[in-house]
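To begin, one chain is listed below as C-alpha cells, in the form predicted on its own.
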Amino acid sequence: MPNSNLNNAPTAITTSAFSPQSSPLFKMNNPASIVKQPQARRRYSPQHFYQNRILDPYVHQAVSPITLRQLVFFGRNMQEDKLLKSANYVRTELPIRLAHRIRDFQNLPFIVGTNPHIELVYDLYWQAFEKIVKIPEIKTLEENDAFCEMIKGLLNDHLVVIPQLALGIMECSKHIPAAQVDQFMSKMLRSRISRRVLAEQHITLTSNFNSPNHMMTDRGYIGIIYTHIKPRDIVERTGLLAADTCRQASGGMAPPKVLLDGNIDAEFTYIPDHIEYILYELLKNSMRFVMQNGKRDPTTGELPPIQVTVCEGTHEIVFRVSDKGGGIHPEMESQLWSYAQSPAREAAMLLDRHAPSRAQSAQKSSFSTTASSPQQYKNQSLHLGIGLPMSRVYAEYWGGDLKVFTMHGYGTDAYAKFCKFGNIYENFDD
C-alpha cells in the first residue's frame, strides 16, 4: 500500500450526540422496511412461468454497464436533449435487467419459489417490468417528467424487497443449499443496486434540471454523484449514527469512541450512500464487540476505542476498522459472508431491532441525497444478519473490496477499498 502520510494526532469522533444525515440508502436496506407490509398482491401465477414470450427476449439482451466517470461526465451541464436520452436509456435498461432476476425466481425450486417473501418480491418485479415495457419512447419533458414519478412510485414500492428476500430465503434454507442461496442473492443485490443507481440518478437529474437555477447550482453533486467525498466526513455521520444505534440496544450504553487518522481530508468521488452503508455496518459490528468484550481502562473506565485509518493510494481509497472487541468466533468466522441460515446468523439477530426506522422517512425523502431531518426509531422484532454481506456486495460494486482479518480472543480490522477515479465497469454476475 503506498505511503498514507498519517497525521501525528488521530482525530476523535464524537458519539454523544445524535444528528446524522438522512441517507436515502440506509432507508432502502434497513429491517424496519418489513414493519409496513404493502398490500396484497397478485401471487405467483402460472402464466408467469408458461406465458414468457414477453420477457424471454429481454433476457436474452445483454445488459449495458456503465461507470461512475461516465455518469459524471454525462451529468454535467444538462441539456433537454441529454435528458431525453438519459430517460430512454432508463426505460430500455431496467426491463432487461429485471428480466434477468425474474428468469433467476424461475430458476428457484418450486418450494422455495413458493414461499410467500419470495412470492412476492418475485411479483413486484413482474409488475415493475410490465409497467415499464409498455412505456413508449420518451420525446418530451413532461412526458419524462411522468416517466419519473411512475418510476418514484416503482422504487417505494420495492423499498420491501431486501427484508422480504432475506426472511424467504432463511425460511427456506433447509430446501437449498448455501452456495446457491449466497450465489441467487449476490446476483439480486447487485442487480437491485445497479436498477436504483439508474433510477435514482436520471430521477435527480430530472429534478435539478427542473429547478430554475438548476445551470448556476453547484454543491459538488452530479445527480446522486458528490464529487468532493471527504473520508473526515462521512466517518463522523456512518459513527453518530452507528452509536446512536448500539445505544439503543444496549439500554443507554455509553459506546466506544472512534479515532480517525490517515488521509481524512482527501477527496474522491462516488456515491455517499454506498461508502456510508458499508461504513456504518462495520463501526456498528466494532461497537457491538467492543461493548460486549472489550476490556475498559482500569484508570479511566473507558472502553478501548475503535481506530478507523485512511489511506490514500494512487488508485483507491482505502478505509481501516480495527477494534479490541475479542474478535470473531471461528465458528461465525466461516459463515461470515453468507446469506444462509445458520446458528451463528441466528445468534446474531438482536442488534438491529433497535436501529433507526427508515422507511417511514423515505416516504418523505427517498430521493434526496442532502435530506437532513433525524432519524425516527422503532424497536423491531428482527435482526436479518446480512449486513456484512450486503457491505461487500457494495465495495465490489464498482470495483472495490471488503475483507475482514479477525484475532479470536483479541480484536478484528476490515478493510474497505473503493476506486477513486470511477473508471471500473459495474460489478455484474450475468
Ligand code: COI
Second form
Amino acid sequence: MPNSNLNNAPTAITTSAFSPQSSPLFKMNNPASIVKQPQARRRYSPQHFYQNRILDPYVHQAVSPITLRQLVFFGRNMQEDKLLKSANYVRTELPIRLAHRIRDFQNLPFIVGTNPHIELVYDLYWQAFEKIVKIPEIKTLEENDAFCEMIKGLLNDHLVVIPQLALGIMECSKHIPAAQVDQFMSKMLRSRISRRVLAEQHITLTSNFNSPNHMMTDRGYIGIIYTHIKPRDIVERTGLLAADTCRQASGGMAPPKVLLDGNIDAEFTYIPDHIEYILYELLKNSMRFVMQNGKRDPTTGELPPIQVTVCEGTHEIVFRVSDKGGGIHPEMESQLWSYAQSPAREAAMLLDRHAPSRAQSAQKSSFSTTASSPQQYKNQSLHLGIGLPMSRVYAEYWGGDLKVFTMHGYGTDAYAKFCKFGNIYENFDD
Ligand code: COI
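What would you give as the form predicted together with the named molecule, now that the form predicted on its own is on the page?
Full assembly next; the chain just shown is listed first.
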C-alpha cells in the first residue's frame, strides 16, 4: 500500500557536518570554472555562411530521445561492445541536439544575437558542435577514453551557459516579448539537460567500466542514475544545503526547521542531481520567506517550520513543501515562472550569478553584503531568480511536474511530482 506511511510522525532534520561545496548542486552552474572566453563569432561573416552549410544536415535530423528506464537497462552489466555503442550514440546525438539550438540562436532577433552573453553561449555551442562532428566512429576503448576526456572538457567549458544565458536574456528582454523569452529559455534549458545527461551518463559508465573492480562499483548506481533514491535522504541533504545558504545570506540568522512526513522511505529510480536541484530551490525559497516574514512562536521564539510531505502514488512520488512564510505577493506571483526581466528578477539575477559560490564566499554575494544582520535581511524585498522556472524544467524533463500555490499573507505550498517508473521519454520538443 503506497500510502500507508502518510501519517508518519514528522521527522525533523538536524544539521550535521555538511559541505555544500561537495554537493552536485554547486557543480551544476559553477561559473568559477569559466576560464576561457571563446572568440566572438559573427553570425553574418562569410566564414559563418560556410559553417551553416555544415550545420544544416544536423538541423534537419530528428533527435533520438530516451527514457531513464532504457538508460538503466542498457547500463547494467556493461561490456566493451555496449560501451562503444554508447560512445557512438553520444557522438552522433550531441551534434544534432546542439545544431537545433544553434539554429534557435540564429533565429533570435538581431539585437538579441549581438548581446555579448548570448554570443558567448552561441560560440560555445558552435565550438562544441565542430569538435564533436570531427570525431570518426569510436572503435576501441582507447578511442573512447580520449572521447570522454574531450567531452569532460566541454562539460566544464559549458558550466557558464546558464548564468550567461540568464544575464543575456535579462539584458535583452526589453527587445523581445516575455512569452518568446520564456519559450527560448525553456527550450535551451531542456536541451542542455538532455546533452548533459547523455554526456555524463556515458562518462560515468566509462569510468566505472575502467575501474579495476568495475563489477563492484555499482552500489545502486547505473552511471549517474541512482536506483534507490529515498525522499528522506534527498530532503535531508537539500535541507541542510538550503539552511546553510540562507544562514550565510542572512549573516548568521538561524533558518527554520524542516519537518518531514509521509512516505519518506519510498524508493525510486532517478537522477539525484535533478531532484536535488528542485528540492534545494524549493526549500531555500521557503526558508527565505519564513526568515523574512514568518511569525515567531511567542513562547519558544521559533520560526514556523517548513513541512515536507511525501506521497507515493501508483505512478508517481509527490513532494509537498509547505511554509508559513507570508506567501507570494500577487505582483511577484505573476512573474514566478518567467525568465524575462523585471526589477525583482534583475536583483535576483545578481544573486543567482553568485549562487554557486555563495557558500564559499558569502561576501561576494549581493544578497549577503546587503544583509549583514538579521534585521537587514528581514527588510529586504523578496527576490526570486530563475531557479524556480528552471526547477520546473527539471521536474518536467522526465514527465514530472512542479506547481506552486500561494496564499498571500499566510504561506506557500509547492508540489513537485516525479514519475517513479522512469518510462517517460525525455521531454523536449526537438
Ligand atoms: C552543455 O552543457 O550545454 C553541453 O552542451 C555539454 C555538451 C557539449 C557535452
